[in-house]
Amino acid sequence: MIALVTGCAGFIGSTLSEKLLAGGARVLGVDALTDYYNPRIKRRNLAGILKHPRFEFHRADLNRMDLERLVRRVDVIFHEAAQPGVRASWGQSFNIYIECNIRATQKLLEAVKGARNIRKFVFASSSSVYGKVDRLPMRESQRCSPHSPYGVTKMASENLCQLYHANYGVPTVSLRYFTVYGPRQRPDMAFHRFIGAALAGKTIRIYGDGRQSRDFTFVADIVAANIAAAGRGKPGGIYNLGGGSRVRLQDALDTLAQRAGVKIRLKRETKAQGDVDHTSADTSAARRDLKFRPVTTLADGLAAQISWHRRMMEEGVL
């Protein structure tokens, strides 16, 4: 396999090319090392693959680049790359959403449409597109409403990846991802926040009152079903991709303050714009297709997580 992963040297991106080049695959990374969050830490997930002999790096704005060059190369896209987080999508923010989801992901189409060399195109999707919903676990097949402008952009390229399958018969496989974590997670994200606090014996702050549940997916579980998916994946494919159980998240912070082996201080806020009660995957047509299993409970995550954290912060790198 010769794969383009774009968004190499995010949470996702960087630890799905490690899985590829270990299992003998060639890797073109393309990353743009925005500031949403500190270079610093992408280009720390990127130190271990940089020297890889089979890894190619691009640094460059997939909405800046000859693309249609870049695509005759690979056989197999995974596209990870994205503007992240709910919370800040609102507002003048907008624009850079729309820049980094929708129109990148349409170029990356549109270079991809007349590729005959193209396997599969896969797409990082997410549960944000679902919105708030009257039952429980989502479906692929259920209505979607998105609940934030960051789910909206998450929808509308999923509906660009459906318009070029059935136009022109790209091989697209859309994954829904169910709250991810693990080593590697995003600063602004919800365990990478709490743990940072924990360990310092800071007060960590959550919004709502903890009874809010989510399906939480261990990062390694999520990359073993994109390379399910490149091979197996069915073409025009939409798969949702948890963890495979609810967690409260009152019942999260617990499991992450016995692993941690520390006491933790809460302190409640108000409800955030745009963040839903409850998510909860119906993993069947994954389970089918894919041969997803989710192995990793949430204790094992965690500590795996809480370890990343405590060497990035040995390092200076947090």
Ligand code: UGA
Given for the second form:
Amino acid sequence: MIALVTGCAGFIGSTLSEKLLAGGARVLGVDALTDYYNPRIKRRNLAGILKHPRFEFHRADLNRMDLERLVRRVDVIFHEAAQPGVRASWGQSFNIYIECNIRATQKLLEAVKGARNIRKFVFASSSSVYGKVDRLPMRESQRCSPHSPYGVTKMASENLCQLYHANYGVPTVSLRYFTVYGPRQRPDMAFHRFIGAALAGKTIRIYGDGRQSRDFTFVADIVAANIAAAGRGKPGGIYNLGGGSRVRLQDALDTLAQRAGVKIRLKRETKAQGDVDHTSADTSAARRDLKFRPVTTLADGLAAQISWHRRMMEEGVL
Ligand code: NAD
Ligand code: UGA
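Right, the form predicted on its own is done, so what does the form predicted in complex with the named molecule look like?
Okay, now the whole complex, with that chain kicking things off.
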């Protein structure tokens, strides 16, 4: 496989790139190293693969590069690049979400639409496309109504994938990730913040009452599903990827405290705009078509994230 991985320096993109290289693939990685969070962390994410003989890194913005040339050289595309984050997507910053999520995805699809060499175009979609729902679990067939501006841009990007599939036969597969965690998790995300505060003896800030729940999914399980989707994903398909056990934030914190071996102090903040109360994935389609089997328990996944966080603190990266 010769893969293009966009967002290759990010949390999920770098983990995916490493796995692809370990499996014998050649990887062309693109990342603009945007400043949504400290680019030093992104450089560290790349450290293990930058010199790999089958890895080629392009530091570039998808909106400002010759994508046609790049696309001609690969047979699979994993489109991970985006401006992520639910809570930061209000106000002026929405422009960045439009540029990095909607416009960049459209530009990439345009570059792919005439190319016959692309076997699969795997898109990193999100549980945020569902919004607030009446009934759990969330199913791919139900109506989507995003609850945050970020969710709107992921919905639009996913819709663009569907359009290019229906009109031009681009073999898109959209994977709706449910709150991903593990080593390299972004600094704006809950577990990253909680572990950082717990290890530093600082107060953890919870938005709302802590009874919100997420179908937390370990990053290695997401990466495995991406690779499976490149092979077995149905062109035009949409798949939920959830970790399999919905957990309330307050219960996840107990596990975290136990695994970190520390006592934690909590402060409740007002609920964040754009946040939904609960997520839960019906993963029957991914289980059937992708043989998706999330294998990492929350306790084990958190332990791995805590070890990584400690290592990054020692190195002075965090
Ligand atoms: P991340 O921010 O760590 O990685 C995204 C990378 O994309 C960054 O390194 C950034 O520099 C790069 N990028 C952004 N805009 C770019 C552009 N215009 N050109 C080139 N590079 C650009 O985020 P992540 O958590 O690894 O998320 C990866 C993907 O998965 C995103 O599409 C995100 O929306 C999606 N997703 C993530 C989660 C999660 O829980 N982390 C859940 C659902 C969906
Ligand atoms: C995550 C990712 O950030 C999005 O990019 C992704 O699209 C989304 O998952 C998804 O599944 O689609 P989120 O569920 O908000 O979004 O993930 P976290 O940042 O880990 O937050 C989980 C919960 O913890 C939320 O209710 C949030 O309000 C809460 N939280 C977060 C806090 O209480 N305190 C914090 O400091 C941070």
